[in-house]
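Here we start with a single chain on its own, the form predicted on its own, put down as structure tokens.
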Amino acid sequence: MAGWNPFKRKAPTPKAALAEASDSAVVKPLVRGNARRGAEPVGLPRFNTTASDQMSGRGGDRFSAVRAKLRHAFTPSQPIADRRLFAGRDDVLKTIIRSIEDQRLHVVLYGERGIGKTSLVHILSQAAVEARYIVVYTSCGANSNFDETFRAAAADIPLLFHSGFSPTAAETEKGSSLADLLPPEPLSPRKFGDLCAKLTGTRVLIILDEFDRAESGSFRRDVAELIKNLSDRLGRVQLVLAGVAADLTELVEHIPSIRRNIFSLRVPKMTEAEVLQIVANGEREADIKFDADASASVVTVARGSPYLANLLCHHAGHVALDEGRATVIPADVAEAVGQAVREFEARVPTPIQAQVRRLFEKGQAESMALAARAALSIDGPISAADMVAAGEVTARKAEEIVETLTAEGILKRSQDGDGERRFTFVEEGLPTLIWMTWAQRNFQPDPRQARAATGS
């Protein structure tokens, strides 16, 4: 345990990882916090682009065009909808498509927040549209209900594909949809299933994203009943559900009755090669360069999270441009870590922030980092054994860490599994905050590289 520092491990260079070769490069130390200062701006800050995404012509610098491209290349707060920026997940996407196309299954995608579920369904939607599927996308909310959700879906399905209407029928020619055939009373899974059973000449994907946000148990049960109905009647409509969940039953109720009708997939963490592909895609689109050590640093900190990778690349790219460079170095990534820490702190209640800072100063930094790393690695409740697997710590020390962090109000007992006691962090965003704070405090500057980058 003494001197444990996960950032000293070897991490692959971009070329080696993308080629899935065995060569690797040591991730060099990074700078702490915001140690550097740029020239003071003249006058008040201005937007560099207009609301129509055009250069404003004032308040910018020689990198204004690069900044605009960078904002498009790395979008941590938005899903990926541009296939040129979609990194990795080829096998995952292929598996989903085959389950839909070959097995005619409904699909349930689940996993932690920020793992890329929405980006995945956007790219899946594009592939389905290319194959001439009718795709209906809905983002669920707390008050989502079956009648409203599936009436809207029916409105997107042309009456042209209903077996009871010919292409020359008056209703078809005036552009009617399946919604025009629905009764005025609340829609039930059976009625919607009956309607879908009469579709011909096309296939339909109804995507319910953020399904976990729907608070209504009846809505979830109705969706499960619809899946069963569509499957039993060989309907040409398939559902894709996506949401934040630790396991399948947490996302969809009444699973036993529909288990054989669905393909479920826990969206996995990205591999190192896939994270490096995010970096490479951004380099290509933004005309900016991440040196090998900066790219490897992103891999080390991101821990397989596409959200964290995009966030770090976004901030680090802007840091480099602010310093007058189009090349990102590890010091820029370190400063990006500091910016990320401030963002994550704002999402955690103030008392918990204070407790984390107190424990860091109390000498519990490594213990918390080990627990956070385990939580980010397995994406769910952790046990002492998970900490042993994720970091350089003995089983006895791992048990001590669990007891200490539970007593300090950082961990809480979760549902046990596989004969092991399992624990979760008291706040959802706490593992990420702790991990990034640990990174911020343990990355140190490499003055030689910083001087070489600035030409001093």
Ligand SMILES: Nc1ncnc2c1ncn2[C@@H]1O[C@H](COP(=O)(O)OP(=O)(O)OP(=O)(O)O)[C@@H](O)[C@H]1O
Given for the second form:
Amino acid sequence: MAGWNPFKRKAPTPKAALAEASDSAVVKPLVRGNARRGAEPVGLPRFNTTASDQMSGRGGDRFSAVRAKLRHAFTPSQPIADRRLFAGRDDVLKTIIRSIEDQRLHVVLYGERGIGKTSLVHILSQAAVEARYIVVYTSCGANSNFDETFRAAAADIPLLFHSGFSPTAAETEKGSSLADLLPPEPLSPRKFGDLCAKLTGTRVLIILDEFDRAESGSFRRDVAELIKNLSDRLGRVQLVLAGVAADLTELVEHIPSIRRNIFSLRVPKMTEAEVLQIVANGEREADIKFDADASASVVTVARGSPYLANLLCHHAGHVALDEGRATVIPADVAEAVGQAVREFEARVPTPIQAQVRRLFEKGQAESMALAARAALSIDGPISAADMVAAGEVTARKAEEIVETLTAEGILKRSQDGDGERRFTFVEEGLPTLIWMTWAQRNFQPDPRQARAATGS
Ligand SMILES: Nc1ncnc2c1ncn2[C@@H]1O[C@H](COP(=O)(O)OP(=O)(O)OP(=O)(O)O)[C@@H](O)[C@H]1O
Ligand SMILES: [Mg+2]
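I've shown you the form predicted on its own. Could you give me the structure of the form predicted in complex with the ligand?
Expanding to the full complex; the earlier chain stays at the top.
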């Protein structure tokens, strides 16, 4: 039909739209809450599992059960809360536990987006609960404020542990909490600290995750104040803060006053062995196999990011199942990289996507990949020296790359540090997008190359 454009179809009046909708076999079951058999449209995509995680029993293939398990085995969009799926991090966890238990310090965990901070605090919480700590987990938001956050924390601490109340007191018996002792006026760090100083017979961990999201300067100041107050009084309450930051001072303002009272840890990239453990955990959970070359490709592309490892394994697993295999091969990982690139592109503004594509075509692919790899390795502003350290490139070439990419609007000058000129990518997601695009073009799937790259 010449000149036909479905997007130019005249919009129906609301009444006509309603009439049309009520005639539709798709809408009726939704409205009535039950399915009208026989009148269902064929060929439309369906959910494979019900809301209660049961197989829907329709449209499944012989891999439906594996597919359902795969969703749980690799979770790129969710932190890990299940110990069986938590890979590596033994030393990190051990160090955090020692500093909480032996030194009674407060803990600050920081690091790049998706490096595994929340997963780490979930597993830490479980270990603390096992040791009978009371653990209060809070995920901060833009509007977090001291009063609300710590009132909620107080509500999780039973009055039973307040030294001023006997276990048989009426209040303790009816299950009251510290929150019942708080005054109606806004809570101050001093008031909350006073209350914590009276705790006995228990220890409390208050976890403030996503701390970087809290926008209020006074919230951050009050938290620092509370850490000081609790430390001075040998309180039985310790704080764990976690958030995105390139360095500690970026995450916690007013740090000089509390530096001695905190243990700070930058959550590191995963080692190759840890990424391989993510693959192995998922294999076990989902009853699926990654052949050695496919695992090696995941390690090469993920570059120590648990998020990328989960994303690639998730996509590659589904690609293999769609092909009728329960074994993942390098070609599936290559396809997974392509899917990931499309997802990352969508997160970067269109003009920048176009500029990246243009530079890839203009022979700047390698330069961009080198800069991206440096940024992914060090997390934070990069210098030419970081590029030299991260890849096989001379200092002169690294300087040239920095100049070119700055002129092309991909890098921008950042605050200098360590006597070096430092640069950041103009968009947060760019290093990952560039690195994955590079991977898509270069790791198409040559197993020997992937193997050589991981030294296996
Ligand atoms: N130890 C681990 N083992 C397996 N997968 C992990 C591990 N740590 C993190 N992941 C995975 O990495 C991804 C990011 O994890 P998480 O949400 O914990 O990171 P984060 O640092 O809190 O991220 P954000 O900065 O966005 O808050 C998730 O897909 C999670 O499943
Ligand atoms: Mg997190």
